[in-house]
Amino acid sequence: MIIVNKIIEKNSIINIYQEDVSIDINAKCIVEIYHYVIDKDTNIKINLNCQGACIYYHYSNINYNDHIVNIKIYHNEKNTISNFYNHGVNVLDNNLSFLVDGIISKDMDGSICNQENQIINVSNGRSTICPNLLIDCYDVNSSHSAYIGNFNLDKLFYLQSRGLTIDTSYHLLIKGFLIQNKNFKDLENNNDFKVFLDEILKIRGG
């Protein structure tokens, strides 16, 4: 197990490749953070610590076992705000869990938590979403989703239609839902990460 154990004090645009993420957030700042995980259980821990804080977390995994993440963030103080954007592909017929808790205690008012989960079955995956928002205050906002399933059909039409192949078209769509916003160019340059992909269209069969 490695664990990665981060203190935060200034704005801040993070990747992390490790299963195990333990981070605080002690100063206002705005903190980006992309984490890639292949095959293994991932815990990760966040605790905002300073009014103002607010981070944006990118997670992606890639499963071929049974495996569960557990993802917990704390609003330690007023006015903080977290955004999480979990996605996870399920290589083949194995469980994938996503536990997500956010944690906004009595009296932090103004704080925002936002969570949206994401499982794509490849094969024939038997995956669990449960998205909880624990919370003991009236002045948050607050929003979570979660979706299990495969792509919409109309994308993959829409590609088709484009003249691509339904095998590239699917690839692509995976490259999207993995490689999330403008963080391409870094994971490019992680070669694990890559073949992962790249065989992923081999097991379905493309």
The other form holds:
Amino acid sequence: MIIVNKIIEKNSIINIYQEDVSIDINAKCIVEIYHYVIDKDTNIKINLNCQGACIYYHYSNINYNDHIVNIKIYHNEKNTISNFYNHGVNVLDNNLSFLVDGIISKDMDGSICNQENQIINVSNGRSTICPNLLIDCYDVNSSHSAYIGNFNLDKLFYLQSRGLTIDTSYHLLIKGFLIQNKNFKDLENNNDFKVFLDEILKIRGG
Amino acid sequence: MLEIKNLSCKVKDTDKKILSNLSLKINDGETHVIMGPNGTGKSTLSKIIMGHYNYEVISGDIIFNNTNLLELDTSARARLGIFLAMQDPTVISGVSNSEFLKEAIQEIKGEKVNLYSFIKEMESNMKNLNLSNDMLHRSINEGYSGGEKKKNEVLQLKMLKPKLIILDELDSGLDVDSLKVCCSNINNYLKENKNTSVLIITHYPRILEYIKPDYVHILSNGKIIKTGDFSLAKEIENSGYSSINEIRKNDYCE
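The form predicted on its own done, now the form predicted together with its partner chain:
Let us now look at the entire complex, which starts with that chain.
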């Protein structure tokens, strides 16, 4: 198993493809991560070890078989911030599970822990999301959300009402859902990213 | 241009009838207005013309330039040149305005869009609508103010160049200045495209101060009960819908 094992001490934007991840943030800094995975289990462990440590984590997954995505975020200091955006597309009739734990232990006052989880079932997949917030501290700001289903039909109607076919509309929605980088044009020459984009093109549905 | 013949429809999978034997003919270059109290089926009519998934046509036809729209899906209707500016435009995260409009123009024209001309045209239209250039790269309607959403609808209209424009309550959520800007952009488009027809759906005659109608229709309980000119809209503004005898009779019958 390949693991991206990093200790981060300055503001960073990191793109990760396929690997598992273990990251310690040991300084007051903002870290933004874009993590792309095709059809595999994923383990992600984040330690926020310094006051002011802040992470924005964008996880995107295209799934064809039964897989589990295990994410653990440990707030090990006061005033630490985590924001997780976990998006999966379950293409076939399989099981995709997101198990996401935000953990804030005693006395870690002023911490913020948010997670937003969505899985789009293209076929008749059986997906699961467990958005857990394990908090042992009163002065904390946290939120979690989970959505499993297909795209809202109003979105498809809107795009189609502008002349886009159902296939193109669906493709745009999936791309927008999975490619969370605002400036992904910079990545289009990256081979790993190209593989992910090509995989999106193969998805058919709607 | 557009002919609706004896159209009746209901909400899909229910018995709730929305339109009843509605007929309407809009010729090339004409501007028609549909007014009526809340819940009479005005917005539903616009959605049915566009082929919304939530409604089912029970009987009747909608003919657009000799093509029966009821045989086509929503995107095919749009590609024929029908544009619906929505009352509450849908938010679509992650899909940028420029990306989706470029794709839409490509699908309508059936050929690749020249990126330079496309960006120049977008910038010019955004400037005319007092929209900032970052609108190009923002996700569709995400985080927009009410005014920005409506202006974005007009921006799309100008880029897609329709033959029939349906404005579903364009004036709702717009301040007076923004309404003027939107209407002046639509009027300029109509000047350049004389055969383009417009169907305005509204509660209030305010928008008609800027886009002059040829005909005003009053819709009540799913059917057109009265047709007139601009003076009919003025009458409603002054005395309300209850002043229309046909509405009183219609409500009484129901």
